[in-house]
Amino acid sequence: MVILGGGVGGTIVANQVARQMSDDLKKGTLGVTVITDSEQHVYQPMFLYLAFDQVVPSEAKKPERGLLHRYVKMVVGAADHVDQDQKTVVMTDGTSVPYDYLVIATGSRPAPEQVAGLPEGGHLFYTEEGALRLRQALHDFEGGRVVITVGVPHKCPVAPLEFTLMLKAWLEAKGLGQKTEIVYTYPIGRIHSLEPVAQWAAPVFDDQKIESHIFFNPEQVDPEHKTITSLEGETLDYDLLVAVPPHTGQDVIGRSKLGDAGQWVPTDRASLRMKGSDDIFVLGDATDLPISKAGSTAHFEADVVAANLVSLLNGGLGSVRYDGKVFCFIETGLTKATYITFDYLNPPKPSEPTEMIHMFKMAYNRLYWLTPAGLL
């Protein structure tokens, strides 16, 4: 068996498909390998505290073979190509790794470029080299005008909203509130794409005066002149341009002729199998699925696919279902915040913000840890 990609998604599944399946492992007639292209597991949501100095880098990163069960034999490199005929994962270096049955765990990436000028004149906070820049963007700034601009699709349905509410609350910690005017803005009819959420966080801009607008799909940045330009022909001046961009899968998903344009990879929405295969499964931000690309996502999908591939192993069927479970806490400042959980069938309702909510949050960023270990 072997996992491609070393996220919380694919060390879940290697965890659990060990711990299970120890004997045969021990024994030599299983084995499972995960293929990462970095010895460092990376939990991204700390990116979002690292951008307003609240965690340093360290914090958010990790050794992957730490978090693995010593039974799973860890490849670090990069996968040139998935080959369906050959069932083998296809090395850039030339090498092969075969499989019985595939798990893609490869996640998305920020795709900035897709808008001309953005890498150039905004900042972003889903690497650690932008969070960084931006932190001391942050630092260094006076007040002025702030536009928070959302791309589609991207991870983390709720960071945008997170990051507008946090910079807000350091703003005025900072002494900056009077002097700084904030713009957000979304692709579509409403500040978000789940209508609850978009109704709970209407009010509470309006109440913190934040200036939204709507049906603003950002097309070009001018770094010179300091202005955006949407594909609707709005165009709005910043001093601080702060960009959720837009997201696709990774370079090995189209490479392998698996994806979509998007390099997304069509997945059944129940079972997780790719659809058209019986020995690959899909998960997290590499799907094309319909519901919110989060690391509960993972998560969740992670626990379905774990235990399908126990029970195909041990001559199952493989029968779990996924239900679209999410689960995102929401930061609405830097001392309280909420949580959204939801499926295919169950919207989200946002809850009455609190510090107590928010220390859960805090808490579960220093236990994340034993998510991938596979014991939380």
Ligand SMILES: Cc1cc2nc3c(=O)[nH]c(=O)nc-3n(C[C@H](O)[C@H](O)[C@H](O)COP(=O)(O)OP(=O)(O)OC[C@H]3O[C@@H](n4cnc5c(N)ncnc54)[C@H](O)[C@@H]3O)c2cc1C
Given for the second form:
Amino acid sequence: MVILGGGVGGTIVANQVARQMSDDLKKGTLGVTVITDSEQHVYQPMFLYLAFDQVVPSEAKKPERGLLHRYVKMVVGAADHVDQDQKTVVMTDGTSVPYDYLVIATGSRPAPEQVAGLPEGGHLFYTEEGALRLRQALHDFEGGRVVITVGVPHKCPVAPLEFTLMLKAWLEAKGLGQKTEIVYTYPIGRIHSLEPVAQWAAPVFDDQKIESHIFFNPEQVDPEHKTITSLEGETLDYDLLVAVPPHTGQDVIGRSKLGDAGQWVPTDRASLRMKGSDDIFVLGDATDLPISKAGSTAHFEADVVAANLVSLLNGGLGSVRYDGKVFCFIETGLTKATYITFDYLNPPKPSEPTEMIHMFKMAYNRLYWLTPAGLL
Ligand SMILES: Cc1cc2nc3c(=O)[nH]c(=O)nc-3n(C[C@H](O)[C@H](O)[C@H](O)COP(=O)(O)OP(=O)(O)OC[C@H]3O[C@@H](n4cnc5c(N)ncnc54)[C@H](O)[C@@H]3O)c2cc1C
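Form predicted on its own already given; the form predicted in complex with the named molecule follows:
Now the full complex is given, and it begins with the chain already shown.
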């Protein structure tokens, strides 16, 4: 069995299968291999806190090898493409890794280059490099107009709201509240894709005097004149531009001709099998499912994929179904947070933010490493 991608979803699958099938792995009658292009496992939610200088980069990563079950083989290298006919993953160095079952867990990537001028004129906190640049810009900021703009699709749907509310509190704590205007743009006709979250957040933004512009799909940034223009024709001035850019699936999906135009893999929403395939499973950000691309989604999906693989390897039918479960904390400033939990049938209902929920989130940030290990 081969798992392509050593992020949260791929690592959980590998460890759960290895733990349940450890006798077979020990005897050599089963092999579990994780292919990852980085020796480091990255906990991406830390980038939000990195931008505000609340953590340092080393707190967001640990060696992937240390998180994997000892019987799981790890191949470090970039996969070039999947050859479905030969049932192999072909690596960029020309070597091949054969599979009987393949799990695609390659995640997604921000694509700021899809908005002309954005890489030069804007900041992002979705990568370590971007968060560090933004950290410096915030450190140097002395007041003005901050525009936060959002493209779709993107991972962690609540992160733009969290960043905006954290920024508001952070600027006030720094004494810049009166000297700063915060403008938030969102591509559709409300300020969040999930309607109950939009209904909850709109009055919070009003209370905090955060100006929102809906139906704003970022199209072009003019770094010289410091303006951003939407597809709809609206232009906004900024002193500091922070973007959550649109995302795409990984290029390995495009090169393998497994995905749609956005390089998302067509996936059955219950079985998590790639559509039209019996031996390929897909999870996490890599799927084309119209649900939140979040670490918790990858986690709940990984439980289903691992259970089905263990069932199939033991002669079962692999019929465990994913119910669409997602859980997200939402930071609402620097000291309080709320959370949402939802699935295919039950919409989210954000509750009143509390300090306790914020403290849970802080604690989870430290405990995260138990999640890929399959222990939490
Ligand atoms: C700022 C920020 C805040 C976030 N906050 C939250 C949050 O609060 N809660 C939450 O649930 N989620 C949050 N997320 C989202 C979460 O991090 C992702 O949704 C999650 O990591 C997706 O898991 P995954 O396993 O699908 O992909 P990833 O964890 O991204 O893993 C993909 C893996 O595939 C590897 N890979 C890709 N291409 C190749 C290739 N060609 N060859 C070999 N390896 C390859 C990558 O190196 C990586 O190891 C946040 C994300 C960001 C950026």
